[in-house]
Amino acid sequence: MAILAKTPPMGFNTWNTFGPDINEQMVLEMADVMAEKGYRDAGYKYVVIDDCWSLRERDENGNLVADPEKFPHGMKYVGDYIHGKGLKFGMYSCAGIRTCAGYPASFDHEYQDARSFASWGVDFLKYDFCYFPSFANCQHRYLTMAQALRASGRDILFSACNWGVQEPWNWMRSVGAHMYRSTGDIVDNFASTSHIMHSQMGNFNANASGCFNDMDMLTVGMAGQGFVGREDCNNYAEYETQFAFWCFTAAPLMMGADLRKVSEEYRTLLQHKELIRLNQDPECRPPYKVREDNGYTVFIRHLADGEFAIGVFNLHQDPRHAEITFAELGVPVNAGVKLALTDVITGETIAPKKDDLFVAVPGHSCKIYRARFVRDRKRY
């Protein structure tokens, strides 16, 4: 079997915009847009149908059945269409008795459902945690579905979604997940974004090739519309901060906006080459929090080819002036090297510096630099 999720998975999920109002035509159109508007070429490959796709009851043989009004041609047809666009097909189930919206879920049906998904050409399974029996063991049930997917005869990426219950960063990799939801549901405002960011700043230790901390779907570009849209939705700077943090921390990038309607500025942001390059760095190192001070937080993250990234995130409304001492990044003044810096978002280059860096960061914003070592000729 192939090694899945070498780098953070990227794709689109229906829930943030459409919630229960999903149908075959919309999903096919989303695949068209991903193929035609640059998303596929930027790295987004999964088209994931979330909750509410099935009938309310299983058939006489205990099989899940797609709602024929929503998906008149069935799920294999949808999967074949998505594959024909050079993309991968994702679906949804739940570890409990029912899904979060009350549809049949996979508790005690793990192997049967995994075989159904495989027969439909599914490449990705989001696996939720609603209506989970009190007598059951959370970790064992995620292990059971991981095994069922592996036994299905098809490579299916396992996206475990238990909202951070029982600290999944300590065990999800071990039970076989490829990504795991570590938070509650996101909504389209900065209060939600910043809450999720704060909650996970110390929980990326298990992030590495094969399994990644999932902070929920992106709301970038929703602009207040859709199922989790809010009147106090994010502005451009706040969406940029959300996308930059997900990229910096190597979180999965699952878009939630209606890609058919996303404005050009948000399409450009979602396809930002250097931020995605940072997210998909092949070394897959987790970020390290260097310091939290005066309302801002400084991180570093080791990258391939001997480089590293510096991230400064200001989650407060007021601007902050951040002073970064290179010694706290592991580069003391007598190291014999300087740092050549490139602003990942703007592309601006900074002449090699030593000792420190002073950065002005507007409210609800961030600065990210790619750093490489340059020999300090004065010391040689």
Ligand code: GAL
Second form
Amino acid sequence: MAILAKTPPMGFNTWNTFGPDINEQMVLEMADVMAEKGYRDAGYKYVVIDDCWSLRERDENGNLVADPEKFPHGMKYVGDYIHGKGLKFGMYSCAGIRTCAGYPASFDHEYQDARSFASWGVDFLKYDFCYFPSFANCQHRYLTMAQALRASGRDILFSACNWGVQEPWNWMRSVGAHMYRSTGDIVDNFASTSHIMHSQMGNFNANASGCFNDMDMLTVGMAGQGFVGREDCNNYAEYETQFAFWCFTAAPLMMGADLRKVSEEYRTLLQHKELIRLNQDPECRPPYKVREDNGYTVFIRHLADGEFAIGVFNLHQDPRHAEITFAELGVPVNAGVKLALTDVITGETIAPKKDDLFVAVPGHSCKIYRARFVRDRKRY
Ligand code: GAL
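Show the other one: the form predicted in complex with the named molecule, since we just had the form predicted on its own.
After this comes the whole thing, all chains and molecules, with the earlier chain placed first.
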């Protein structure tokens, strides 16, 4: 069996745009767009069908059944189609007795459902937490589904979604999940995005290869449309900040916008090569919060090949001027090295420096640099 989630999982999920209103044609079209419009080649692999795909009741043998009106050819057909596009197939169930929208869920049906998913060619299971019986043990039920998936005979990435209940960063990796939702549901405005960002800023230490901190699906490019779309939706800078934060912190990148309709500027943002390279850095180290100051936050993150990233996030509405001394990043002036910096978003380079960096960060924006050590001839 393969080792899954070596780097943060990337894909598309139906919930943000479509909510309960899903069907086969839309899912197949999304797979087409992912293959044809550069998403697959940028690294996005999983096409995930969220809640509301099944009939309201199991069949006489206790099996989950795809709603034949929404998915007339059944789920194996959908999986085959997605695989034919060089992509992977994701589905959804829940650890409780019903899904959040009231469909049958996998409590006490873990092994049976895992076998159904495997027989449909499923490669990814998002596993929610609604209607979870109060007498049951949450950690044990996530363990049981992790085991059921492993026993199914198929490599199925386990995306656990319990919204941060019982501090999943302390145990989801151990029970076998490949990603764990650490937050409640995102909606498409900056209040929601920044609330999620704040809630996780000091909480990334468990985020590493094999199991990643999932801050929910991206709303980048939704532009107010769709199920979690809002009138006060993010503007370009705010979407860029969301995408950059998810990339900087090595969060899973699950797109939620209708990819058939996303504008060119957001397609370009979602496929930003250097941001995705940062997200997928093979060393998979979590970020370290250096300082929170007057409304902005400074992080570093060690990267492969001796490089590191510097992130300055300004969640305030007003601009901030940040002075970052290299000493606070662990590189004092007498270190005998300078830092060569590249702006990850714009591609601009800054000549090697050794003491500090002044950055002007507009409201709701960020600056991200990739830093490389360069020997300083003048020693102390
Ligand atoms: C929520 C979950 C959402 C979505 C929804 C479906 O609990 O956090 O991401 O899956 O259920 O009903």
